[in-house]
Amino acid sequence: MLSLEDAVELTLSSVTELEPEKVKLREALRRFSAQTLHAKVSLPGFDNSAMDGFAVVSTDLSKASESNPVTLKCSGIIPAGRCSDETVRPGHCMRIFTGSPVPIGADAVVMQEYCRINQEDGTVSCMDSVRPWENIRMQGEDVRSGDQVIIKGQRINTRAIGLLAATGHYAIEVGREPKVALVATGSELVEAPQELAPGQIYDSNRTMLAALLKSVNGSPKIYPIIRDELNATCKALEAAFKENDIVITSGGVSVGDHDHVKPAIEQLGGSINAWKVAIKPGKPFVLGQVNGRTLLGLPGNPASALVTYQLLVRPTLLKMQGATDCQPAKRVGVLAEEFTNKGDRRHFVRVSIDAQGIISSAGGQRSHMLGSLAKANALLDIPPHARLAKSNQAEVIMFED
């Protein structure tokens, strides 16, 4: 059996690089950068107030209260998104607003609380002294032209839309969405809303899968299900493999006689790369090649098509985007009970971790089982023959939805 590092190392390395596209920057969303990306302009883009109020020359009210207001002659307003010509002289201000540029002679804002207006003479009364440069943003405190913003590889947030918009980027390079094939094997299987009969269960893994592919912008083709034969194994299998990037398929990888998933690989001309992982659940998961492409086959189980899904599938559809990082999210936490792990594969436990880093487990641990499932929102790896004591703290994979 492979070690965890050793599967996901072959799983990355059965992939490469889809090639990159170019998408609008509203479209970019959860994208991964083609490209490192640079500032085209600065931010701020020019020294501009901070606030609503009157640019003065700082001096001027070095001693103002409001038991010493200063008066200062008002010669012009300044609205947001204009320049003045004018300079603003000792003794005199200007009127300006929340983003508006600081005139020539100004290096100060004086809030306009601050401030009364005579309407008479177009005079200022000033009630509190500035420091040079007070209430000033300045050109480039924030981000200079040419600054690098982006790496190759980043995955763009809304943040890092808001600041490539800011300085100058309407459409950027972004890895293609791949194509993923997903296809569940099993002569039990049944779609909803079909009636079931006696020994049959509705499928859940392809609807579970699609969803989980969407949230790191893969591209699924559901395909019918497919009875526990091998000419209809290789037939869909074919299919899968000329219309789409990857294949994921979900049941039929075991030692049953009615597994055909590897034997269809083989028949197919292509090679079985890696079988068995030492984790629990998800012993069986196959890596597997034709014709250059990758099929990832995992457990039918539920719980097990999760675990490797998460642990093995998402980082390589991950690295075919270009991503930098393809490892899940942790958290610590502490436990709220003892977990323990007699057997001698590392075991991947069902918990929940609240807002507090409460961990608890999601309830039943076996490979089948769905309402434990559908409770946790993260993983708690145990290794083999050890004990994790209540109170401890402990590191737990994040699901990502």
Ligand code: AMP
Given for the second form:
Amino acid sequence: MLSLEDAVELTLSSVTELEPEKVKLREALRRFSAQTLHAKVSLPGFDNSAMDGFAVVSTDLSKASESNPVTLKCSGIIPAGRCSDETVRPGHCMRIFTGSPVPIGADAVVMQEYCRINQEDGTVSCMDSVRPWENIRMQGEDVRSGDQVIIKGQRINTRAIGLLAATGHYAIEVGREPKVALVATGSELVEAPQELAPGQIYDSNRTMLAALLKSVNGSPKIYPIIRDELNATCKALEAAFKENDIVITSGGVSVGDHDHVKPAIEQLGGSINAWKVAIKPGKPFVLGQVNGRTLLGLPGNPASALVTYQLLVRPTLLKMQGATDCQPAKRVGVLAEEFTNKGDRRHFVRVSIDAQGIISSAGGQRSHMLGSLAKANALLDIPPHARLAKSNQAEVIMFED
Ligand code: AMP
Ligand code: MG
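Following the display of the form predicted alone, present the structure of the form predicted together with the named molecule.
And the full complex, kicking off with our chain again.
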């Protein structure tokens, strides 16, 4: 049986990065940058006012105060978005607003709250002193033109979109969204709203996996449920490989007489590169390849499908998009109860971690059990033959929704 680390390594090395594509910045959320990008402009782009007030020569106001106002002649107005070609000379000022370019000659802005406009002659009495460059935002103090703003392989979050937009980017190269075949095997499976006959169950894995894929930009193609027959499995997989970048199956990877995924891979001329991982749930995970394309065979039990998705599928889909960090986010919390693992495989327990960091079991943990899934927002990794005591700190692997 493979260790999880070896299984992850084998799985990741079975795929290569897809060719990048150009998307508008507005559509780039959660995608992975295919290039290191640099600022096309400086931020701020020019020296500008941080306040509504008056642009002044700071030495004029070095002694100004409420009891000693200094009166200046106002020689114009600079609205945001316009530059003035007038020079502010000593004894003068110009009306200025937040974001307006600072006029030549001025080296400070006095806030309007400390100024009084004398209506009769248009002069301005300033009742506060200013230091040189006070209330001025200097060109390039934040970002300089040419500075790196995003690194190749970095995930584009909402804040990165803000930075990229501000530095002049509007379309960028990102890793392509992988086309993912979702194939469910099982003669017992039925799709709602069809009525269940005795012995049948509703398929949940295709729907759950399609939803999970959304947060990692997977573009799912859902195939009809396959009966447990070798020929039907071969046919479905053949089409799935042809039409997608990667194939994910659920069910049919155990040792039963009706488990046809592995024989189908072989029948299609492919290879089984890994089978069975020392984790619970999810042991029968299969890694296969047909004509250079990867198949990730997840066990049919819904909790097993979820755990193998999170630990093995998700990183693979991220690598295909050129992501630098393919591992899920972790959080540290405190255990609300004791957790034990008597087995010899790592147990990934469905837990909920609340806003305060308290970690509790989400409910029943057997691999066929779905009842605890909606409550679970994380997985707790319990080593073999281990006991994690109540009130101890622990790290959990977060699901993203
Ligand atoms: P298998 O991996 O095919 O041996 O299936 C293991 C268990 O998971 C069986 O109880 C199946 O009925 C159940 N199962 C398999 N596929 C699905 C599915 N797509 N949705 C829900 N349960 C499934
Ligand atoms: Mg089955």
